[in-house]
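One chain follows as structure tokens, the form predicted on its own.
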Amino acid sequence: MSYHIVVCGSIVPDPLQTLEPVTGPQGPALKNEMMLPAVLDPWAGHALYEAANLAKNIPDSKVWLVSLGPKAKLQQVMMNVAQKVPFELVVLDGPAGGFTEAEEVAAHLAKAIDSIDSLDKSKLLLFGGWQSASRGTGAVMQIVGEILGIHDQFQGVDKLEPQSDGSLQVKERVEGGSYLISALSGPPAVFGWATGTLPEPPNNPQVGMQNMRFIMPAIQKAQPAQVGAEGVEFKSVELPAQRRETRVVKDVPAADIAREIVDWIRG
């Protein structure tokens, strides 16, 4: 069986940048957000690379990347992402920050997926990040799946293996560093990826040139998507507090040090 794999993924500020929350006219935002360099959300990146690897190994399979974000920023990011793996891009022009409502984002993504003409939903594998570097709610992919009527959903996926009988074996993260291994008879299904098992692919200029033939027109005809958090009032937004307590000691047994650390954590 061939697969039609749709990856949902947006852009986030480069994690190496210093992010400072501020209150703007529309509510919370990041200081100089439009000036910050952006990257593809790392969780979505893992999903995209896993999708491309699966499509490469299963004949006649195809990959789409559906992305909601400011199209000017998306164009910059896609100049790099396009060189990684083959895919077709579907663009929604709208905000991609961490202060948007998951349900609104999911509704627009589901509508965009529905509008893909050549998509066969009987072959659909819906990929995305289990979490997000901008929000981390873990809700968007689940809601998209429900809107599309896909009830076989797997979250925290690290591995997806096609079997000889046409089924799929899924490895999901569970507590205690263990995996839940499931057997899926076939599509459609939703997969929220953790880190997967693949490294970031090297740049391939030929793949980049092939992708850019379709990426630029997709960005130019991007549909506007009004998403936000209407009706939600943010009382405050701040960076997580950092706490550091250091003592230099000598000749203390390791067991005493460990006990003191445990007591400090419990306290």
Contents of the next structure:
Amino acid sequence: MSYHIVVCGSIVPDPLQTLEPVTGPQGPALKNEMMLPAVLDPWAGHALYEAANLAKNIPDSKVWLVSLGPKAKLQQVMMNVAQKVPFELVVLDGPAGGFTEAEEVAAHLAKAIDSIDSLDKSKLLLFGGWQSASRGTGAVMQIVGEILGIHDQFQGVDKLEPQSDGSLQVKERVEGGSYLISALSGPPAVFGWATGTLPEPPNNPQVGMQNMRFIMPAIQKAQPAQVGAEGVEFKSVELPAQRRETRVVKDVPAADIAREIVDWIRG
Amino acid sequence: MERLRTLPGDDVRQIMWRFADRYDLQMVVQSSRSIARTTAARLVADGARNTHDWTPEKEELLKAFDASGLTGMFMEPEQGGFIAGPKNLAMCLVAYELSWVDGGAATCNLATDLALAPIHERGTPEQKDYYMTKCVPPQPGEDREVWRGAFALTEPLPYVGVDTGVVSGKIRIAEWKEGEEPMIQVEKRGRFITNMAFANFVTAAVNTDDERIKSSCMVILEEGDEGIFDPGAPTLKMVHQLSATNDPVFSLKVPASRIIGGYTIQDGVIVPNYSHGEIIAAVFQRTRIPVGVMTAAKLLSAVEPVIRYQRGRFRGGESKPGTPRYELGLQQNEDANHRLLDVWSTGEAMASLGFAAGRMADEFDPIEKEKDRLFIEQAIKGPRAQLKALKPKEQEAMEMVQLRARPEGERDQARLEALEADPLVQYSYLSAMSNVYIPACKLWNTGYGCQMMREAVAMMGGYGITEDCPGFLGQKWMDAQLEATYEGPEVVQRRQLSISMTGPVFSAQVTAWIDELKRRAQETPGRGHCTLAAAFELWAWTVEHLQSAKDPEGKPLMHGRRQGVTFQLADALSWLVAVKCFMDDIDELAEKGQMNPVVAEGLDALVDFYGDMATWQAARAAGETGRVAADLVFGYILHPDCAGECCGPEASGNLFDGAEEFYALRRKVDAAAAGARLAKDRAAADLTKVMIPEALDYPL
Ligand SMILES: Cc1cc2nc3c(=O)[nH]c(=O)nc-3n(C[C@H](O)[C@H](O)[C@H](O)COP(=O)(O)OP(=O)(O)OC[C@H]3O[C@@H](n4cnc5c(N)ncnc54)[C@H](O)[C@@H]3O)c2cc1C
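Based on the form predicted on its own presented above, generate the structure block for the form predicted in complex with the partner chain.
Time for the whole complex; same chain goes first.
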């Protein structure tokens, strides 16, 4: 059994940047969003690396990355991501911010997936993040699956293991640090990935050069995708409150540090 | 209005430094950046720099380079690399990204390339294929060790330096059996040899010690060769600790096929095809550029941590959010912003010069090969015959420069195209230009850059000179001094510039630049073009004047031994050329930025900011030029008996022939600084508003 794995992944501003919500001409946005460096959404990144690993181990499998985002920014992000694992890119040129409607985004993604020429839906494993760093609704992948008529869906996935009988074993995160283990007879299915188990692969320019031969044309012929939040009114927008209290310590045993953190949490 | 909204990102840099259409290079940038900001930064933060030894922790760096393809970047695709064609710009970008965090990591990455460079530039095809392939890390499924190299020119005291005229390493014929390859005995001691802790092979400069070997040469030594291959003790250096430096000893017997570039046998004598001096000149010409870029990266990398420090300086204690004291901290003070702007604009000019030199070297490589091919075809051999053949091309190169300077439509386009299509004209032009750009980059970027790095350190107060200063500024300051030293200290660059700056092709280019800058000053005012034009005019006049001027004893002033004259002019020229490159990059950004939607947003405002920065930098360069010019023009004239008014304007006008002309140019330079401080004020004010990231993207 080979797989056709489609990974949905957008780009998000680099989390180390100053992210300041402002009201722009098209509604809420982040200050200087277009100018801030972007990265592949970390959740989607986990999904992509898991997909590539699966494809590597199962002959004749293939990976697509479907991404809705501003194409110029997407191109920058690809200079890094494309060096990590082999995949083919499908681009939708549109906003990737946190203020777009999940349903609209999902509709565009589903359409793009539907129109991938060589995709065999009977082999389709639809991957994405169970959330995204720009908008944690956790809804997009579920809607994409529904539109495509894929009703076997798993969220918070950390492990996906093909079995010798062609079925798949799925480990989903559930409450309290436990896992729900399911058996799936086979594709198609949707997987919203949590962190997975793989580290970020090192850059490999050989892989990058291979990928870029297809990625650049894909970016060039990206279709514009109108997504937004028509009719939605944002009452207020703010970043999740965060408190950063950094103390630089050296030569302190890990146990002492752990103890201090526990004391702090207990208040 | 906010002109500088964020610090310039990749999109902006790719346009300015001209690799927007090179995704191979953009990927190289990403790879080296991720190693710099993870592996290298963690090593520095963990104190790996505190030992001279090459430790297993430092070894991680090599593994990271191998895994990410950076080790094989210098090679051609057929040798296992991934970038086709010249790689000078690529090396500059790697050097930039790595030394953004740590210069030693950059040196460590580039050292094997330096070892390979003699083979790359002058090696035989077999030597190239053999060693380049060995230095590519094993691909999946391959079972072999990756080779690493060291470049050994410098020798122990008293012959430490890169003075290529003196080499005490020696070769003799050890065995020469009838009909077989001669074996040669190599005796070489090295000092300060990078990569030596783990190198498997060494490219060493040696002199002949045998009448059956015609000249000096470079030889390749391997770890398994018969005899002593002793890496020696680590150098007790205080800089670039993430690279390995040792004082090795070699006493080895190797086949004559290790002579780089091969040899012929004439009348029973081995005649190396290249002397060590010829090879080293070709190598350093290129490898000095990334070194200059390293220091540029240091200054530019200091901007963000300094702003963060300045803004946060008073956030503890009593001050409340929303108050200037809380929000701006030290940035409330004009001097803090002005000084940071000086660091930043110097860094910009340095980077622009470095990348321009890198691109020029890329352009030069195929032209040089074509020249060599043509000369072989025409049987023109030896440096003297080549110079003679190139002489008429010099005239044509000057003509090309003059034609290029005229606006399209007003020039003989067909003639220009014919000149541009002649590889020997291009060779003549590019060698004249790179003989200025490259030493200027190595000299000014590292030398003046090191001084400005001290300023950056000072801006962080006591924190600046601690090991955990954000951005590792203290370490970078120290490291910059090595960059000013290795591959030829400043004096070596000044000597090269002293000769090349008065060459006819470069002089023609300066004249053309003056016209071009004046024209651009009218088309796009506010970017400092006119200030720079005035400064170039004064510099060119001073050079010409000094060429015939004499001291009171009748001795000529412009003379190789008069370093007090020539070196000063070389320094001033470096300031000017750097600003010229910076302005070219801003013009490029203004023109091409429109086409990139990310850059187009806010482009005009960004170009205004950069224009102000360039105006200020031009005024600084003009100030230097004015000072140097006045100093040299008047400094060698006897001071008249001073009776109060002898130095007044009238008297001084008569001190030498042409003084009025000098004053007119000098006045122009002074007046061209009009508005420069206003530009500085504006750009400095932008520093107080620019949005910076929440945190540095590498560990402390
Ligand atoms: C960490 C490190 C790594 C290195 N790696 C390598 C390597 O891998 N391979 C290698 O071969 N070498 C290497 N070197 C050697 C390096 O290239 C030399 O140290 C450097 O070129 C300076 O030469 P020097 O030390 O002999 O200084 P000198 O040549 O003695 O220069 C010292 C000073 O003397 C004065 N001076 C010298 N000549 C003149 C002149 N003609 N006119 C006026 N003033 C003059 C100048 O003020 C100059 O700055 C390394 C050095 C270091 C420190």
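Numbering follows the first chain given and starts at 1. Computed from a prediction, not measured in an experiment: that's the story for all the values here. C-alpha atoms forming the largest set that superposes within 1.5 Å between two forms make up the rigid core.
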query: Core-aligned CA displacement of D14 at least 2 Å between the two forms; finding: no
query: Core-referenced Cα shift (Å), D256, between the two forms; finding: 18.4
